[in-house]
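First, one chain by itself: the form predicted alone, in structure tokens.
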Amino acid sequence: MPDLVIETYELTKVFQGIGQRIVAVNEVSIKVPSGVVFGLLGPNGAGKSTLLSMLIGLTLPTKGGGKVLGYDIVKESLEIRKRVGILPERIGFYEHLTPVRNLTLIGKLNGLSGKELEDRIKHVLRMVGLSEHMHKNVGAFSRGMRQRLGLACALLKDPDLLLLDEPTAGIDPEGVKVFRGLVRDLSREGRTIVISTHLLRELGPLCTHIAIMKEGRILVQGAVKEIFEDFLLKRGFTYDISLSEVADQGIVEEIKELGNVVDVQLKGRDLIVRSKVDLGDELYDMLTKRGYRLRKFTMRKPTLEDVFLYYSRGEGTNEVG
């Protein structure tokens, strides 16, 4: 497998209708190394299923280009879709049968029979969780359910590539957690996921590497390490503190005498310092030898959501690492 799973150059779908240009996908150049969790992040409409439509060949691009899995994605999209797992946003079941006949299907139109598929098909079950509602219909399934049965699809050709989009949409909390953990066990196993969702706080904290899409446009990727390292270096750094008692004005302004300070505010005990570089040892110091005690030392961990409001409002360059 080459060490980057996808790469793509400058792609663009622009979709054109009587009197209207719809750009969905702007110059988007994108990279995802081997065995990580991606995350396409983004509001909807920001272009990203029709950016994983492109990589399997769904959707033909009107500019640029890109492999997947070191196949062309115009020239050899067939040779991508057989080695490519997919789950679609809207998956689609036969409501009258069985998971095993849904899967029965499916597995023939991907070239497998016989006992290879029955065992692929228990196999696949098994790792999602529906073993025990193999010969129900799936007419009778919840949401969350029929999501874990669109996996165990994307799973059936035992893939080393999987494309998630929007998984986890309209399921419920109970359901997010037991995908989630689905998502970190294949991870383990080695295999490549791209999970495309605007449900940051859902499916953020899975993600090792992630790109920010915006009307088309990648506004960030990179390692999510290196891009919250980045964002610090450039937003700053916050510290919540609170004391065991109130303060006098006057530690405003020794603060603000270390440098680097971007403001300090003192409600009564607490206190809230933004530096541009790191002061916490410095902080720290200066109130224990000012004979304080500390009930409270941290720094805030910015969230994908600060990030992607800082990337969106065009604060930010577009890629990191």
Contents of the next structure:
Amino acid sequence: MPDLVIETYELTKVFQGIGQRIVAVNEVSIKVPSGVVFGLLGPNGAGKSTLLSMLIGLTLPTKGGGKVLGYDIVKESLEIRKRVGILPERIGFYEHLTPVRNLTLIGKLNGLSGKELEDRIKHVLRMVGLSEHMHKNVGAFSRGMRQRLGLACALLKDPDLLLLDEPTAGIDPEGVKVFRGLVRDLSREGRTIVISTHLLRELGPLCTHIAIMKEGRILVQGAVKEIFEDFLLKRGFTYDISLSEVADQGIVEEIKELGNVVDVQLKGRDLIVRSKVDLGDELYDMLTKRGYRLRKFTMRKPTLEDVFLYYSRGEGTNEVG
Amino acid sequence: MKWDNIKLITSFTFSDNIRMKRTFALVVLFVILFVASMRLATLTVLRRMPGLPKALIRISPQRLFLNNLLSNLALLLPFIGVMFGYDAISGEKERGTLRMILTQPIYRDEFLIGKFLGALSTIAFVILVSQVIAMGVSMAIYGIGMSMDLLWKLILFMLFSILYSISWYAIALLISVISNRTSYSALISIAIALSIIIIAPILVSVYVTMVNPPPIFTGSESPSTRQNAIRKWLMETQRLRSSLMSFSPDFQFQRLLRGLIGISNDLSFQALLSETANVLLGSTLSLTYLVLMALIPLIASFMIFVKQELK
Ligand SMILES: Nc1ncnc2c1ncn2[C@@H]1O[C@H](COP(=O)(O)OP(=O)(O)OP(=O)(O)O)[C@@H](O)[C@H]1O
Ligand SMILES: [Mg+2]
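What about the form predicted in complex with its partner chain, after the form predicted alone?
Every component of the complex follows; first up is the chain already shown.
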């Protein structure tokens, strides 16, 4: 398998309507290394689904191109669909049929049959927690159950690469937990998983790599660790300190003299210090030397939301690492 | 293109269609209409010839049966086609099943060919079952006997019925490919069917009477003058109507099948074949028209569907 399972260059999709022109995906070049959990993060309408659709030949690019598992996304999309497990947005099923019958159709389209297919169906239904419902018609399924069945479809061919568009939409918290476990297991087996979502808190922690997308553009992409480091370097460090007694204003000046300090706020016993570089040790030493006892001394840990907001406001640059 | 995929979609579509309530309803509707119109036709014949003994109604029971079958088929075939076509694609788009299928390793044209062949077999099945029941009813109630030429005509009826129904399916399929909503595609398809089968003939009649009013007599003409004037008027009416209605697939279908009913009985098989060939040669225009009516929307559906942007 190639080192990069997905690679695109200047991939662009323009929807030409009557009197309007929507650039849904704008010169996107992404790189997804093998074996990662890749989060394609962005608000509604960012172009995530359109990007994924182009990767599997469901829609053709207006410009640019790319490769998935080494196959060209325009000329060899069938080969891609043979090998990639896909959960499209708003997937639907034949309502008057059971999940087993629906999955049988999918399986046969993928060249599975007989006992092998039967076993596989039972296995994936167990994986997504639908075993008890396998003889009900899909018409009687709740939204979350349908979404789980969609996951089962994507897993049916036991693929090395999964593209999941909003995989937890409509799934209850318990189900989300199960899903996270599932993704971790699959990842441990060496599979690559691409998840598109706007649910940063729900699925963000799963991702080893992310790309932040907005208005058709990728604002930043790379390994989560590197992106956070980059964020801290650019955005600076923030310390929340709580002293045991009220400090006088002089302390503010003294902290500023440490250098690289952007801002110090003092409110009674509480201090908020922002700096360009990591001043943790120096600050701690200085305050204890002055005789303050510290009831709290923490460095603010940025969340994915902080990172997301920072880059989507256009404050960051495009590439990390 | 892969036959396996096409076969899979064909058999899936066929078994899906067969299980639908609308398929059953169509056959039931056909049988009810057929029995009722048979009954009506025999009553009409009786009333027109009140003095005749009942046995004489059987002068041409076969013709009566075939004419009845034709008028019922002409009414129902468009709806059979529309029924299986209107949601063929729009329904799959609406339910998201199209997205489920097209994210699998299958080409769009394979999917559409499978859909089409599935519908073709369903339509053939519905027509076959309906005709067999109609024949059975007629044999049991009206004592119509089976003969080689009747069987031959029924087979031809069946083939052209399938062709005609498919041309309606093709129109509905095209609309279904273009639209994203089943309610919309159903509405348009049914509106087209109603306007061609019911509204157009009425409008044509009104128009023909306007441009070609019946002759007015003063009372001083000789009976033969009157008769001639009326004959001329009728012929002109007929001519105008035919030329105006020739755009209608319904008209062409009925013209073609009437020709087939007219094939003489009790012929040897060879003579039957050559007379059939003659009738078909005489209706090349109708036949071509029906084939094009099916082909053009089908080809358009394919061309649009394979390139279409899916919502
Ligand atoms: N078939 C289409 N025709 C026209 N415009 C489209 C089509 N599909 C998507 N768009 C437009 O492209 C843009 C990106 O849509 P897309 O569905 O890719 O976003 P998304 O990131 O997946 O959003 P969401 O989180 O809501 O799923 C939107 O402005 C949308 O209106
Ligand atoms: Mg989306």
